[in-house]
Structure formats: C-alpha cells, structure tokens
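In the form predicted on its own, a lone chain appears below as structure tokens.
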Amino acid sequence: MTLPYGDVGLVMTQNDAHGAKAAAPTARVVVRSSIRSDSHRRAVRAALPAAPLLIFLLLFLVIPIGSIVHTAVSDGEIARALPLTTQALQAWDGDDVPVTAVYMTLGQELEAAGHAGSIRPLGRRVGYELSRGANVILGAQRTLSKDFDRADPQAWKAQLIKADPAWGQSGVWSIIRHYNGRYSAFYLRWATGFPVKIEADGRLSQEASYDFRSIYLRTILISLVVTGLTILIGYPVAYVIANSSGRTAAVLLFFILLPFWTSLLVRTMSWIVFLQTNGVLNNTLARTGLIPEPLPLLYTRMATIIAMIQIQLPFTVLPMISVMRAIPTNQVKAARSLGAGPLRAHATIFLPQSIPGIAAGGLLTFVLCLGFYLTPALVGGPSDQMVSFFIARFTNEDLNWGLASALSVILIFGAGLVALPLARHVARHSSDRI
C-alpha cells in the first residue's frame, strides 16, 4: 500500500514526536545524576580537609569508647569454662539442686578448666557475685584431685558437697544456670547500685558493698558546687579582662593562663604543702594568734573543692572573656545614659548577653570536674573520693576491668546526657560573634 507524500510526512513527523517524548524522561535522569554526582563530588571534597580531625576521632574516641562497651558487656567467662553444665542447666527448673548427672559434668570441666588454667578467672567471676565464690570453685577442683568413683556420678556429687555445702544449694547452681553466654548486663547491673551478691541458698547477700548510687551522687554535688563557684569567682575576673585594655589585660590574662603552664600534680601537691597540719596556712594562723591549734584542712571535702576551684578556674573564664569582649560597650552606656544605674545597666544589658559565656564555661567545668582524679585521691578524705577514684582502683587493684568498664560507660553516658542538651542551648544562643 502506497501512501501519498503529505501522508507520509505526518506520519514521520508524529514518530519524531513520539520518540522526543521518550528521550526527555531519560534525559532528566541523566541530568539528575550528573547533579546529584557532581554534588557527592563537592561534599568529599569538602570534608577532606577534615579527614584528619575525623581519623583522630575515630582512633581515639570511637574505637575507645567502643571498646569500654564492649568490656562492659562482655561476661563470658562462666560459658566458657563449665558450656556443657550451663547448657544441662538450661533443663533445671531452679529448685532444689540439680540432677545427679549434672554434678558430674561439672566436676569434669572443673577439671579440664583446672588443666587450662581458666579456674581462676571462673572463681573470681563467680566470687563476684557469690559470697564465698572463689573459694567455692576453688576448693571444689582441688577436692576433685583425689581418689574417688569417677564413673559414678553420685560419687562427684559428693565429692564436690564434701568440698563445700554450697554445691548442696542451690545459689551457685543458679549462677551457673544464669550465665550461659559472652554478654551479659551483670557488671552495668552492678555499677548502677542493684544488689548483685547472694548466698549459697539463694537469698540476697548482707555482705557489705559499694554503694555506687552514693558515690554519683557525691561526684555530681562536688562537680556542682565547684562549677558554681568557679562561676561566681570567674565572672567578676572575666568581666575586668574583658573590659581592660593594653598592659592590664594582659597581665590579667596572664595570670589566668599560669596554671596551664605547670603540671596538674604539682598544683595539687602545693595545696597539701599549704594545708597540712604544719602548713603554711595553719603556721601563719598560728603565728598570729588566731587558732590555738592546727586546723584539720587536708583530706576534707573543703580541701577538694578549693583544690579543684583553683584547677577549674581558667576553663570557666576563658570562655566568658570571649563572649564578654564581643558585647559593645555603648548598650550600656546608654542604658546609663537614659537613667539606669550602674547595677541595674549591667543586670538588664551586659549580664543577659554573657549567658552564653557562662554556660559555656561552667558546662565544661562540670563536664571535666565530673572525671576528676587525682585531686580528690590526694587531697580528699575516704567519703571525698569521685567515680574515677573507683574506676582506677577497679582496674589497677582488684583487675576487675568488667565493673570498671561499667562505671565508665554509666560515667560517660550521665556527662553526655547533661552536656549535650546544654552544649545545643548554648549553641542556639551563643552570637555569631563568639
């Protein structure tokens, strides 16, 4: 069939049509893609230049915290000594003691655990939660060193009664039965004040502990108090250095910046040096006739919050002069100007606009004040001593990195639950001339 000229050229002309409109979709794909590459392009090479700051994050913040995380939920050490008992444990319904059988699968790890040098690791970690633990486990693999029926089971089952009552009970059966896996919530459990330790029939242990609730509590009222007045001495300092010029403020600003410049142990240790029995406080007091006797000042709380004040001090002043040097001098003035008093321009006009300084300075010195050491350990009596007093005894004198990673993690999260809110409010605040 042959179709006329003007036929053949509408119907060349809708085809042109019909594929122009097939093209354009695929068109705009292709343009978006171009965008959103030439887009991802720009962004990476934006963020190379913090590739640095980001890699030393990783390797010294993230890779750290995660790993006292992963120490802090890492409970394996019963799972890996007795697997076969805890599994057969899985069966028992907690009452009583277990099926004779039982006695004789453990006795046979015990063994083994013995050969593998993993018993003491099994006893410390059960004495941690048992009174009496290590000697429990200990004793019952050396018991298991002597002559008896080894193909008898009831013959393990007195053998390890023999060794200690408590197998004939039904607490460290359910210890046991507990832990029959590499993670656990024991040692947060723990480091968050709930009763952890039970007797051998199971009930609640009387046997005195750390009371963890306490000693946050203590570590938060410390940092609070030395935040505040860090902040009521800093504010009048900051406000002068702010508002000097030339060879005063600098002067100033050199005396703020002093303390960094000497080790944080030999400021603490000029504290002892002056607040000893036979000090150079209580010498002076004495020479002039104000006090009969030497004043207990040393390993008190008041020596630990004026120790700390002093360390504190240029972390809370050093952001209030850079938001105080930002604020312009004539809005006070003229509030003067218009009638207002002295105390009355600086409470309505400067203090408002120094807000951001003063959160940003007492936030970081409640944050740093909340992982302090050393200060209270030398100059702080035995009721002064913070979190971090524990977590280095934890991990240097007792080993036990579990229950210190624990009071870490709690340590960190409770700082982050108060530091971040604050650090966005004073963000959200802050002039975008600080």
Contents of the next structure:
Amino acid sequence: MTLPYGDVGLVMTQNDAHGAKAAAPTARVVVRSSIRSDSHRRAVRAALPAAPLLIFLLLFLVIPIGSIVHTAVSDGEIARALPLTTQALQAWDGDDVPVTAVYMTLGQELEAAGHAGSIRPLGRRVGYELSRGANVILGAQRTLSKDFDRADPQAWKAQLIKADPAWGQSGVWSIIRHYNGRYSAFYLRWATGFPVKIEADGRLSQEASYDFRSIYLRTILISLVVTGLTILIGYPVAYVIANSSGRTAAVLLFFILLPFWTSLLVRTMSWIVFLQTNGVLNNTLARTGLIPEPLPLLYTRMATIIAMIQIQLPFTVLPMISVMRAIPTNQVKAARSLGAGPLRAHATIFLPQSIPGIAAGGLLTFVLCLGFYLTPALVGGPSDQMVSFFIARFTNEDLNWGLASALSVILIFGAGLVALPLARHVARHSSDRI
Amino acid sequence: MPRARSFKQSFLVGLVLTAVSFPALADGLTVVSWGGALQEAQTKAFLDPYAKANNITVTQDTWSGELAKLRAMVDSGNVAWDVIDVDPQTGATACDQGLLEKIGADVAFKSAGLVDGALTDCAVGTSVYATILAFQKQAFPKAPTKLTDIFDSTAFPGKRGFRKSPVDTLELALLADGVAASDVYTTLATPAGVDRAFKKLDTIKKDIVWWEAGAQPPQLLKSGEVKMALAWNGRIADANAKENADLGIAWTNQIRGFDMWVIPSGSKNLAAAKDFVAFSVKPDVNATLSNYIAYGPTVKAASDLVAKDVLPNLPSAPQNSEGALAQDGAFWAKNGDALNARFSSWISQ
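Got the form predicted on its own; could you also share the form predicted in complex with the partner chain?
So here's everything in the complex, that chain up top.
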C-alpha cells in the first residue's frame, strides 16, 4: 500500500512481458520525444523574455556592424563599369601596356559608363589609387566623344593616349586588372596605413596622404591618458563615497551623477566658454595677477583631455563604488589592529580588493574614449582629432564610405581585442563580490 | 476595422500633405550660398526682388563649398539645389568634373557686359570679394599693413586665423616667402613650389586657428581668440558696421575672387534658374548688392551706379588694390585634388 504504483508496474511487467517487450521501443521514443519537445518548449518559453534583447541586438548591433564590414570590403566600381576590360586584362602580364584590342574594349566600356552615369564613381575610385586618376578616367571619356575612326583599335589607342599620357603607361592598367571582383581589401589596407597610391608609371606615389597609423596611435594615447587620470581622480572620490553613509554619500553621488543629466554638447560648449582666451579661467587668472597675458588653452590637446576627463569621470567612479562597498571594513580594521599603518593597511587590504572595480571603470572609460568625436572636434586643434573625426569626415565630406567603414571596422575590432580579454578577467575576479 | 480605418485616414492625410507640398517644390527655386552677411545681402539684393517680381518661392540653403555634397546630388540624380554661389576655384573644379550646367555660352550672359574673368564656362560672377587681413586694432603697437604680415610672428605675435583650405592659404604662403604675385601660380604648379609653401606655413602652424564658415573670423577676432585673421572683406565690414567690432583691415596683397552663380547639372528648374542668374547681372540689380555688403559689382555698367560712400570699402578701390592677386580657378580645378589631400594630411599632423 505504501508503493501502489510500483506494485502495479511490477505486476504489469510480469504479466505482459511479451507485449511490453514489443511495445517498449515505440513507447520509449514517444515518451522521450514528448519529453524532448516539452523541454524544448520550456526552453523557448524561458528564452521569450530575452527575445526583445536578441531582436534589439540583431537590429542595432549585428546588422549595422555587418553592413559596415560589408561596405569596408565592397569594391566593385571598377569591375561593374569595365567588366570586359578587367576580363581581357587577366591575360596581360603587367609589363609595359596591354595589347591594342584592350584599348578598344576599354574605350567602348568608358563610353557606356558615361551614358549609364557610372563614369564619375569609377573616376573617383581610380583616383583613390592613382594620382590624378579621376582626371585620367574623365578626360578619356571626354576625348572619346570626339570624332575618330571607331572601327580601328589603333585609333582608339591613339585617342586614349592623347587624352592622357597615363594610358600609355602601366599604372592605370594594373589597377583596372587587379579589381576584377566585387570585394577587395583595398580600403582596409588604406585604413591601416599602407601606401596605396601609385603614379602613372606604377611607382608608389610620393604624394603626402593621411597617416592613419599615427592617428590610431594618437587615439589610443589620448584614451590611455584620460583613463589613467580619471582613475587617479576617481579613486579617492569613490573611496570617500563608498565609506560614507546616508546623506553625505547621497550628496557626493549626486555631484558625480550631475554631468550624466546634462547633454554632452552643453558640457563641451561650457568648456569652450571656460577655456577660451577671454574666458572664465583666463580672466580669473589675469585678475589675480598670476599671468601677464591670457594662456592659449582652447584648441589644444590639454583642453581635449580635460573635457574628456570631466565627461568620463562618472563612468569610472560608479563601478569603483559598487566594488568598494562590498569590501568588508573590518578587514582593514583587523590589519590596523595587527599593527599596520593606515597607508599600509589600505595598500595591502583595501586596494587589492578594489582592483576589479578600477579595472571595470578603467576599461569602460578607455573603450568609450576610443570613439570620442564631439569633444575633440570642438575643443581640440586639428592635430588632436581622433579616429572618429576622420570617420565622420570621410562619411560626410569626402563621401568615401569605403574608407570610413574600413576605419570603423579597425576601431571596432581593435577595441574588442582590448576589451574582451580584460572584460573576462574583470568578470572572473569580481563575480564573488558584486 | 478601426485599425484599417486609421491606416486609411493617415494614408489620406499623407497623400494630401504630399499633394500640398509638391507644387511648392516644383515651382520654387532653391538658392544656396555661404550664409551670414553675404547671404543676407544677396537675399536683399537678388533673391527677394526676384521672388517678388516673378511671384515665385525662393528657398535658401547654405554650404561652405563642400563639393562632395554636390557630387552626391548630381550622381544620384536627386538635385535639390538650383542655383549655387561658388568662388572661382570651386566653380572651375565642379565645372571640370561635369557637375554644372555649361551656362557660360548663353547669349544672355555673354552680352551682360561682365568684367574680365567674371564669366567662365559654367559660372556667372555677380560680385567681387577679397580675402584680406583683419585684425584687432589694439592688439599690436604697429598695425599690420599687408596680408603677408600674418606670417610675421615676431612683429605680430599671438594666434591667427586661417581658412581651413589650401585655397588662398598656399598662395599667400608663397607671397610671404618672396614670390612675386605674377609668379605665384606657376611656382605652385611645381612640386618644389608646393613644398616651399608648406614649409612657410610650418613656421606659424602652431599659432593658427582654422575657421570654416565666413562668419567665424569676425567672431574669433571679437572674442579675442585670435588677434588677426584672414577673412572675406565684406564680413569684416559688416561686423564693424552692425556690431561695432572696430576691426582693422589690411588690403595690400588682397586675393580677389568672384562670387559666382552656377547651376548644378540636372537642376529641376533650369529655365527659372537661368532667368534668376540673368536677373542678378542686370546693371541696376547688380549694383544694389554693394549697399548691403562691401563687395563690388561685376557688371561694367553697374560700377557707376554704386553709392559713392561705399566705394572706399570695395576690393576694387584703387587704394585697396596694391599687390592684388586674382584667384586662379583653372589652376585649382587642375591641382585642387592633390593639394587638398596634402593639405588635409598636413593639418592633421
């Protein structure tokens, strides 16, 4: 009576041994699959609340980043406008100039591109890689519209070389030959600072161009300095807030959070007012007689760094506070009671335990700093601009979206490379505290 | 059902709105200039009178000569601008790249009696402006007298403003380095000449504050951010007249240019746009611009109609013309791309 189902089950197996044996596999499958579909359903149901997050990530992270990567490697202008020429050029060995027949193919395709309206994008694309490249393409198309013997390939060749002597050299041909597909690493090579521009004769161009490596280096350097200084300034602040209670902590926290509630633009503009030649700071210093004439503070790297520190401080301080609050105060007291001085007790007991907070705050600030645009653009000089400035420039002004995307891709993956291992480290070491 | 109705309703509202806004787009004329005092003056002298006389809506937009924007419009076939104000080099570059209607051959403009250089393949000049040196009068014991003084940081220490563009900047660097005005463009056409100009700029690079819009230099001078700045003369005269800025102007070595109307190729209102440009070069209309900004007329017959009291402020006044250099649009159309690239990379270092 205590185990009724067990008894029944036992009786069943004894009585219907044959039938049960035959039925067992199917029954087991049915049961198992119903269990599986049930657990499947349960898993789906459990994941449902996360669906908005997943959809959000897909729409605003995966798809945009994917399309940026796609733009960075898309490079189909040449193959699209000159499909037959690129094909015909595959047989060319790259020495001197291609055979005369190719000139005719190219000329006809240039004319077609002129009618289809794809000649200027083509000219711009060739111009990225060949000095005066846009003129070479547009000039050729213009000269071909004049009268000459269209049946004779020699005449096409003569006409093209007359339009621009570059057609009689290997440079432009080697570029057209190289881009026979829809994708290339050209923009990524450009964005990582490799020399990409050549002269008409195929030599590397001596023309000065953007030094993207030093721009990335500058971006990293400014971000590191800002991160370091926010940690130095933020640590004591976080310590005081974490160790005070009630009203004092609330008031201090309020001051830390205050900048969060003001627009980034407003905060940056107020730095302009504060730092300009006849601004608040210079006037105050001049009135106290500390400086004979106004200091040049605005449009400098120092102004950029100061303004960025002010904006980033809350991001550094808040994670520090949450970690410091979890550090048991009696451990420091114990160290003190065992004879350690206040500094030694702090350095050996408190500081090591607050490192996850410092790392989390520092990492957050560093990664955010890498993408700064507005603040350096407004308070910095031309030599203080970070990568984002150039991304914006190439997106809005030069309309060179391939290069802008390539710069973004490198920035995103560079930041990820730094952030991910550190973030895992931080998470591992702080999981037991937060 | 309610959802369907609300969709239908909003669709109808949208349809009505589109219908209402379309005629405005089709009939109007969109004119683009460089904002600030220049555009205000052009509005008073050209746009408003034209709109009134022809009962047409004139919409305005501003730009700073960024060709990429224009290029994007023309390439996509979605040209929202009808008439654009350019300086000679922007006009020549855009014309060369096939972005503009070739209106220069039209009889209406050929017979308008424009001064030399004011009519090119694609552009019709409407006023003469000059890049000059403006300065705070009390900043230096001895006032600067010529544009090239901006390179002399011993006699004139402090921050100085330049336009963030190689145009005018490189020419001036060569002038300051001792190249004669007549040789400036031939020198700048050689790699050695370009190196020389950048080397000269290097000597004051750390003191330069770069501006982008024409309204900025008077602002920078007034706030004391810079002590002297290259600027367009009309903007400084305007700040002196309207805001009591009390800024000095040095005219010697002025770099002269034309404000010119161009029409982007594929403009949806080509006929009206041409009509408007022709209106701007009628002598009596052309002369009125000088009443609102210190820029001179381009129509020969208009120069007698300019009010006497504004003459001394115009770039063409004899006492202002010493060592004047005319901006060479064709030079920039040919070399602009390479020089712009070099300038952009130089400035970011």
